[in-house]
Structures are given as C-alpha cells and as structure tokens.
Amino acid sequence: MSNTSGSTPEGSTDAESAGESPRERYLSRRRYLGAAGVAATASVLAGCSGLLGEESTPTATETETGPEERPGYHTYSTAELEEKYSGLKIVSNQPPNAETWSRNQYTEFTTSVDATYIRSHYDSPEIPEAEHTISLEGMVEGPTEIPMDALKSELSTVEVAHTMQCAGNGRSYFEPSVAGAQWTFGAMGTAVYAGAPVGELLERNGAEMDDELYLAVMGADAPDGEDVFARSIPMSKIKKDCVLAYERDGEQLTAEHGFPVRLVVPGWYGCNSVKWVDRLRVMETMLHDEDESMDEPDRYTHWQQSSYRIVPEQDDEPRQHTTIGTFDTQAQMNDEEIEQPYMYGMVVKSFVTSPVEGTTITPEDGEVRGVAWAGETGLQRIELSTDGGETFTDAEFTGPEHGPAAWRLFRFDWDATPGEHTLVSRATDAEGRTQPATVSSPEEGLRQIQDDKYPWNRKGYGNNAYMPVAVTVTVSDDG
C-alpha cells in the first residue's frame, strides 16, 4: 500500500514510489493499490485466502485503537513499521510485509536492513534467544535439541553473500493481474549472512545425508492451528552451502528477518530461506500430504506443495511430488514430469537502478547503473538498451564479486542525447539463458520461457521479463 504519511524517501520519485511507469499496459490496473488502503485491497481480493492472496495469510488489522494484539508476537501499527524500516514501502502491518521504495537504494553491493524487504505469512514471533532450541528429528541417530548457544559456539561460523528475493517479486507486472502482494521491483535485497553450516550440524548429530534425501525446515511463526511454514530442501543443496544464519552484515537479525535464526539457501528464492527455524527433519521425500511418518502431515505441506509453484491458467491445483530430478527452476519449466515447477533456484534477472523512473538528467549525467543476478548458475553477460529494447550494447560488471548467489553491480557509459529515452537491461546466465522481454498472456498457456516471453502463472511467481522494469528518463541540456 502507499505510505500513509504520503511522503517518499529522498532520491525517489513520486512516480516510482507509487509503482507507476510509462508502460501503462502493465501498471494501470494497479492504481487501486494506492490511497484506497488495506481494506479496499482486501475487498478487491474477496474470495482469496487473506490480504496477500498467494497463501493463507491473515489480513492486515489496524483500527482506531491500533493493531490487534497477539500474545507471543510482535504487533505493529503501520507507523511503527515505517519508523523501524524507513527504507520500505509498507504493504501490510499484520503480518508485516514491505518492499524497497526506490531502485536507487540498490546502488551498493549490500542493502541496508531498513531497506530490505519483509515477506511474512504471520506476525513475527517473540523468541528469547537464550531459550530457543532447534529440534532435529527423522533419519538421525536420535532426536535432539540444539540450543542457540551451542549453534554459535560448537559449530563453525561461515559467511555467505546472498541476494534474497521473494518468489513473487515483479508480480504486479502481470496482465491480467493476479492476487497477492503487488510487489514491483523491491521484494529483494543483498546481504552477507553469518551462521553455522547445516551440513556440519547434521553430520555431528548422526543424520543420514545421502544426496537423494531431503531436509524439512520448519518455522516457529505459525499460530496454533495454522499451517506451519515449512520447506523441503534437497540434501545435496544442504551439504553444499546452506547456513543457519544468526547475523546479517555483522549485526543480529531483526525480528522481521528471522531473529534469532533463519535458514539461508544461497541462490534460491527467499521462500526457501525459512525464518525463525525451530525444527529440522531428515526425510526420504519432500513434505507431502500422504506422509505417514509425520503427525498431521497436511499442516506442513501447504507451503511446499500448493504454494510457490508455477501453475498456468489451464491447470488444476498442482500435483504433489515426493521427489523431483532438478531444482533449477527454469530447467523444471522444461520438464514434462514436473508440470508445475517449484520455486527453488532463481532465474536470471536484472534491472536499472540509476537513473530512476521519470527523472531529467543532463548529457553529462549519462552513467547508467544496475544490478544483475542468476541464482546458483552465475552470470555470463549484461547488456543495456537506451531505446526501449530495440538494440542492446554490452555493459560492464563492477564492484564486489562474492560468488553466484549474490548479485553483481553493473554500469554503462551512455553518450546521452537530448530527448526521452527508455532504459532497460538484459542479463544472460552462465548456461546461456537470457531474460525474456515480456510476460505472456494466460491464453497462450505457456509452461516455459519461450518466444521471448515469461509464462503467465496464477500466482505471479518468478517474473524475470525486462520490459516491465524498464525506466523512461528525459535528457535535457538544461538538466
């Protein structure tokens, strides 16, 4: 939703802060998301499960007397969230959800914590670190409880640079629109996370660790009776680089970013990096409804099997799999057995961060900057167009390089001429896969990226088309 104070952070434009752009065919349907507020949005999404639509999420609750108090959870008014996270545009206060205000907040390698998006399905639990433990169960020598002090003192501490991105980032550019939080470009951010290697924890506690197994990771945020947020991470990935993180950029996590401990799955969509981790279970399969080894298995499967799947218009609800052969999301799109891909490895994506939408610059201010990333795969190339995607020229990567899980900054020296120009970037990953130009229509029924189009899907996941995030600027000799 719009900032209730009506203000925008310094450096952002009114057009960009409101999610507007010259590509009206993508964005005109979003106008109701402004001053109408939370209640109006909830009514628009009538029939969907919760305000944010994509999952069973409690609606935002804020009355004249303030937010609904929930014992054991942090409860915020919108104003309190704005004060705590001044770099974010608040989408809802209960549960807290917010995205970065302006592209030019992404011109540095790391994103400040107060400008890093929040995606929560429930309110943030109040968890005393000294009392918190993580249970380990399933295919292990014996169930055990790992307290936070043991996680920090008895295991190695490693760091990983990771670009955390919500699977629904870019959802607002789908036409026709889909339900859910209407993220534009700002449901993402990059940080250096520190914590304990999950593989080391499992090994020390006698867990079975064959590559074909899965680790179910569960969060402590679900109120009694609600679906537990849980994800099944393949053991091959767990052993490779997954971390139980308790710090980001040298500081402890905030409540909304998972304090006291969250999973970090480098190069994969943020839905896999479970926050407030309190339970790990080594399993032969993904979480699924028919799993007889668990009590109430259906309480743990929604977020793994029903949500965070790419489902085209023509399909029924996604089919549950117990295991799959690839965790590269784009490769899954081409796998006929999977049909509705799971949101695991991030697909290649980029966008311009400076100049921002709607600004006027002089020819001397022609440097264009941006960010590009490609999940685990890594980047091969970045290109820039100043004529709305008609022609592209190679740009150059700059700044730190901390492995494929974190974005690269890029720059382009533009010999700018007076007039209106539409700037757009296009990245190619190490497998030679390039961003598509647009999003398909649902009638086309695409299941994969083809014909320079990203497949429209029911929940707007994974959008990496470059034209919706293009920016139009004016070059003037007068500045």
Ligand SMILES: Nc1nc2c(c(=O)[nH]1)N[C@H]1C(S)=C(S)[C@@H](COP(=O)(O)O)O[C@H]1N2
Contents of the next structure:
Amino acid sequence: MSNTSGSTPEGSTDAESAGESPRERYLSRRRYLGAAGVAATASVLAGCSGLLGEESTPTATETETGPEERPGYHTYSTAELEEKYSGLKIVSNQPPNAETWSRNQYTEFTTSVDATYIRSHYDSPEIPEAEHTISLEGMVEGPTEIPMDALKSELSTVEVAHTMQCAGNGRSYFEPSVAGAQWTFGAMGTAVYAGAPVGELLERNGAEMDDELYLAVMGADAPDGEDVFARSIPMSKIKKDCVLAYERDGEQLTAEHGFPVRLVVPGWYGCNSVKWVDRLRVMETMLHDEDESMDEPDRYTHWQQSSYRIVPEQDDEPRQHTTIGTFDTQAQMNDEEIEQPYMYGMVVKSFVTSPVEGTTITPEDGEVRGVAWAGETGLQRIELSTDGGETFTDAEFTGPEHGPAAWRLFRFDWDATPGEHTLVSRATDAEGRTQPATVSSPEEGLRQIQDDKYPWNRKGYGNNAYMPVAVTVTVSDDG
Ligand SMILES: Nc1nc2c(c(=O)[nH]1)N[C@H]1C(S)=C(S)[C@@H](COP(=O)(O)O)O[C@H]1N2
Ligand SMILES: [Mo]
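Return the form predicted together with this ligand of this protein as a structure block, the form predicted on its own having already been given.
Below: every chain and molecule of the assembly, starting with the one above.
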C-alpha cells in the first residue's frame, strides 16, 4: 500500500467554452482507454495505487499482490522495467521512476533509450496515436483539435539536441536528506528530439503570441481527480525553440517517455518537457489558483506553483506568481520579488564520468572524461581538479557541439601519480557563473549560490555542487 490520496471524480464545465467543455472533450478522448475506463479508474484509485509525488518518499517495492491494474494505464512490474530499460536502476515501479546506473554510461554524446531515466508522477497512459489529438484553446481564434497526423505531416519537422535533466537530480546528496525520489547523478540523458515547432503550430492556428504571454502545456496522465501535470512556458521560449516531439534519436518515443507526443523545452529542467501532451492553452499568466478564466484552476497549479520551486527551510508554501520577469533559474535566485525560484533554465553543472568512483588505475589510464552543460546559457570553461577541489587546471571539450541545450563531453590528460586522488570537475557558464563546492545547511537559509555553496532547499532541486570521484593510482608490476 503506498502513498496515494483518494480522489473523487467529478465532471466539470468550463465557463469559457461553448458546447463541449474541455473536461468533456478530455473524457471523450479518454473513451479509447477502454469501455469502463473512466469509472473503473476512479474506483481503483479509491483503493490503492502508487502515486509518487515530488514530496513523497519513494518506495522501490511492489505490493505483495503485484501492481494494481488501472484501465487505460500501463502498470509496471519492476521486472518489466528492468527488462525494457536494462541501463537503469529502478527507483520505483508504480509510477515508473528510474535513473542511469553508472556515470560511465555517459561517455557518448547521446544516451541510449534503455539507459535514459524515467521520471513520472503517474503511471503511463496508453494512448493510441491514430486517435490522439492536442486541443488548443485560450487566446486563440477558436478552440481547435490537432490530430497527431496533422502535427506530423502539416507542420515542419525540426531537430533539437537537448540534455534532459530532472530538477531533482542530485537530490540524494542533500544533508539532511529531503523527501522525493533519491536521484544521485543519473536522472538525466541526452538525445536529439524531432518534432513540430510549437511556435509554428500556434501561428497557423491564429494564437496570440506576444512574448509576455504563457502557454500552459498539459499532460494526459493524471488520473481523474488528481492534479493535472501542467507547466506554464513563457511564449518567448515557445517561439524560440520549443518542439512538440514525436521522435527521440530517430525512434518513436517510448510509452514511458511520452508517446505519442511530448514537449521539449531545450536547456530547461525536465519538468518543463511535459509528456503525453493533450492540451495547450494560451494565457496571459502562469497557471495559478485564482485564475477566473479557467474552470477548476487549482487542479492545474500544483506542478507549476507548489512543486519545482526552490524553497528554503525558513519559508512555508511558496507564493504563487502570475508572471515573472526572468526564466533563468539562477538569476531568479537573486531576484527578491520572486523569492522562491521556479525551475526553468538549468544551472551550470558537470561531473567526471570515468574513471569511476573507487577504482584502481595505473598512470597510463590517466585520461579523465566527463560531461558538462549550462542550460541555454551555454558553457565557457571546464576545469579539473585531482586534489578534491583545492586546485583546478583547464580541461578540454571534445565531441559534438550541438548548441547550448545539450551537454559537451570533456577530457583531461592526467599525469597521474601513485596514491589516492579525488577528481572533481568544475564548469563555468557563458556568464561566468560556476559550480559551488558544496550544498549549504538548512539553517543558513541561503536563497542563492553564495560562498561556494548551493542553497539547501526543501525539495532538493537544482543541486549543481561538485561531484567528487575517489580513485587509487598504482604503478603496475609488469611495467
Ligand atoms: N505529463 C507528464 N509530463 C512530465 C512528467 C510527468 O510526470 N507527467 N514528469 C516531468 C519530469 S519531472 C521530468 S524530469 C521529465 C522526465 O522525462 P523522461 O521520463 O522522459 O526522462 O518529464 C516531465 N514531464
Ligand atoms: Mo523532474
């Protein structure tokens, strides 16, 4: 039995739309989920299912009777996930959450799909592509339904290389620990996504597109009565490079990664890249509780306003903003008006991928490799320390360069001397911002990266502190 909240399915109407309400449209689109789909979903939910909120403590276990089945959703056993994603360590099976096992799986520019982390708040919806549509509403000429085949055939196809990283990656290094999936380094991976430019889709459908507006992007995965997974993406970013992706490295998306279509927000934390997209709404504001233009606005705000905020120990529930002026997460840390930053653009980070922790190497093996990225800001520099971060020397970027949204591989020729060494990499972004050495304690109440410390925060987001690797160098006997 795990941590789900009970839920009451309630029909609802949207005052704004004539005829069929978004809720009805949603439900009718859900009919393909199975004859008894919606009702059965509700009754199963009232019983027991695994809902792993960002706040909740993860469990890697199944109930004794195995996972509960819910019509219209795929419910996973751990064994099934392990088989399909052999490169992942399973964190929970219901819903599926898993991270890359070892840092040295990141030695190529792209991460194979079976080693690419899964972060889901609900089980994966089973969506037949041929019947799937995306509804477009809000500040548009008229509400429209866009079928998948139109998305694929009538709009351009663009590619974008992007390093997807969960905002909670590195959470497990916080002391004291915080609740939530205990990601180490591996809630991340890089791929080339292909799909339709969201800006083009909006333009074709007569949407208002001023930079100051927001596009609310909603996923089809929340069971009835649960908080819809929805994110507000600023229109300026939508127009710049956001993609409704249907392919990842030339293959169709897997069910767990958002099939048939997900948003990709290049260079921003993974939470923004909404999976299983089924609804887009052009709005003047971010999703927030008091939005009178929307029916049941508070069903759409949890993942936008409560989760994915950097909240120090000293603060309560974060303040809901309707608009903010910067989407660079680190810049928000220094913005007193925002107070609890939203997880949008990724902060600069890097780590060593080989050699791996605890290994014994010879001086001849002294090549150090790693990955570095800085969200859409881009990188300026990568350095390496072999003395645990006391002194640093420049390393060099290698491998493909596909724009700032994707990581760079790096290498360092290490003239290794026998003994114990602690390797640490440090990346600097194009604005000169660099990784801090450690994470602060909660008592310090930090709100920004300061004194070489990352601010400890209640939900463990954004940790970009050094990630040391201890290795032993020995001289081999056979010379
Ligand atoms: N609809 C929906 N989209 C979602 C999520 C989700 O639970 N539901 N999780 C988000 C989070 S927190 C992350 S980090 C990424 C993970 O993408 P992946 O599972 O494909 O790696 O998807 C994002 N998109
Ligand atoms: Mo995430």
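Residue numbers count along the first chain shown, from 1. If you superpose the two forms and keep the largest set of C-alpha atoms that fall within 1.5 Å, you have the rigid core. Not measured: the values here are computed from a predicted model.
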Any CA movement of 2 Å or more for Pro468 between these two forms, core superposed? yes
